[in-house]
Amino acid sequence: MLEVDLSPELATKLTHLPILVTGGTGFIGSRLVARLQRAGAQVTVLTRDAQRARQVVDDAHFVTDLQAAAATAPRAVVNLAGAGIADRPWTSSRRRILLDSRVALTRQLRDALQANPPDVLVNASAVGYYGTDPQRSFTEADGPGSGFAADLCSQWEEAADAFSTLGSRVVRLRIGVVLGPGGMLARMRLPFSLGLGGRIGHGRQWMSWVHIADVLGLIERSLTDEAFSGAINATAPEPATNADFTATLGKVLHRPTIFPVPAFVLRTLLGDMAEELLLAGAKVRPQQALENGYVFAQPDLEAAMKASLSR
């Protein structure tokens, strides 16, 4: 799925377009850069370590500071930068890193580009914006929830919205749990293949998931379609509970899923991070994407898992 190039219509709109990508060496960013380059876009990647970045992304133009990034005069910016939210427990110092790598960088990016602002900013956010709720179903019309993840996303989106005062069209993609070759499913594959997988806690918490092909598709539509503006939920049309998610993964791998992970263990090890990211969730639907005619490449969870694990 990921090797399929853009449609001719989208590729034509992106050809020769100067695009700045932050977070261009990450799980989403590296795939996005490759697709944009195949479409003929003029892609610049802002990175702290150009030598390391070249090992991940071939043949891209790299810059290591905001002044050099501004000098490329990008007409479009895709801001995916941010330290991994689930990489480490949320200590006070880690929370500061998570905030600075998203909110502070986005503000600095605006300051650097204000003399020649881009036509469009596509800024990453996450479904954590809505907080956690076992009952409600959320669309882009809903406001922010409570908790650290919701506050982080809210501040990040506010920093991105400041680009609108420069005349830029701003798209805030609230991305769900991303499935694709590598990533989260790769880490889950070994224990599940050994028959050691199972639900997390009671398993009734929602997992609003999305396949990487649709994250890329939504970014590309956001870059080229002026109807995409404001908040856009980058989630598949049908969220799953954690119990259904793990049962489906077991089905795809032909293994039982009989070993649940006790909630108290995760709370002891990870604290608030476990509570917000693993033991609770939100049922998020992509209303704006559907209303704007986006057709999901991978709307079915089982098919999306098979596509992710087939290589």
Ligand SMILES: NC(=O)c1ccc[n+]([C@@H]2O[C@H](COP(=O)([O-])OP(=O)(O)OC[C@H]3O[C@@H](n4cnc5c(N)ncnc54)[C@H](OP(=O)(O)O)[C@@H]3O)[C@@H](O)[C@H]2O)c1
Second form
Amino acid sequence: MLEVDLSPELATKLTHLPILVTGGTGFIGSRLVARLQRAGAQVTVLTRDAQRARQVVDDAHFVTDLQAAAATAPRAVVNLAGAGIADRPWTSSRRRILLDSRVALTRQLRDALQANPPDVLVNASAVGYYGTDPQRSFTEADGPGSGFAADLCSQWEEAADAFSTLGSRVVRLRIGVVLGPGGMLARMRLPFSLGLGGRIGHGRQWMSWVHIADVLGLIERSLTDEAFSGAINATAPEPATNADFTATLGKVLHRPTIFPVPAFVLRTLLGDMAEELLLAGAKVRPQQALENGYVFAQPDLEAAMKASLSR
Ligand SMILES: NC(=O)c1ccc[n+]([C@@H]2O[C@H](COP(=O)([O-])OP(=O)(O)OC[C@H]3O[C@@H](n4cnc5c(N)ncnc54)[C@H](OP(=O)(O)O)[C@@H]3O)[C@@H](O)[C@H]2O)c1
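Structure of the form predicted together with this ligand, please, following the form predicted alone?
Full assembly next; the chain just shown is listed first.
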């Protein structure tokens, strides 16, 4: 499923390249590290816990502080680290953790690498950058929206952009909801399998999804292709409404999806987080990726779900 092979041209560019990955033990990062290593890159993972990281990712070089990370003189950095956005309600202390684990870490990374800056930084961001809107479609040319997720992404991207002043090419990947083995689909699988899945609220909110094979593909292209620069939407070409997403998941799992999750319940339980992540969304188009000739491995939602749930 993830074995969308790297082209020989890309693999050659990655061979022996010293790459620093933060968040390399996560859902996206662990798969990225495995692929980069298969391509022959020299991968270092900056982690908070090297012992735990070793159980997640084989064979990489692990560091737990920024000085040790800088000592590896990375030519490329992939910055994915951050506390889980959807793991807990957004209390004020949780918001501080979400911000610090991304914005403060990115600033510290820049300070640590400024004496020997990388050629390229590929920094994660999210479609939350655009805020939410029931109708409009967004491309990379659009500015930030409002709300906590938009503020978080704006600040994170600003911290990443500061690498430009060091001469690094900076790619800010605005990632949609990632489908793959694990992640959000794994959380949805049990209720849906029990026939308890249903649309969220009115179901007309947009979900700009992307399959993990394409997140990895876009990171790899960003690392090796100088045409990739600035904001790049990492979303599939055809976003879905929540109602379509729900119906497709029901179809893939051969289960009915007749129980809508009422908006007021989510608002009561989760506050702003429910509003920004579940009850509203944004229709985001991958204009830059398509203009740069990126060919999506998984452009079709049903096929992407089947590939994600097949193991
Ligand atoms: N998955 C999605 O649908 C999605 C969508 C849009 C954007 N993104 C963004 O893309 C990035 C990677 O996503 P992911 O799904 O792979 O994330 P993930 O599975 O939650 O992994 C994130 C990694 O960040 C590190 N981390 C966690 N809490 C931290 C903290 N408090 N301080 C510093 N580091 C911390 C952890 O590495 P260690 O434990 O090794 O330190 C963890 O493995 C995230 O920043 C996420 O916001 C993801």
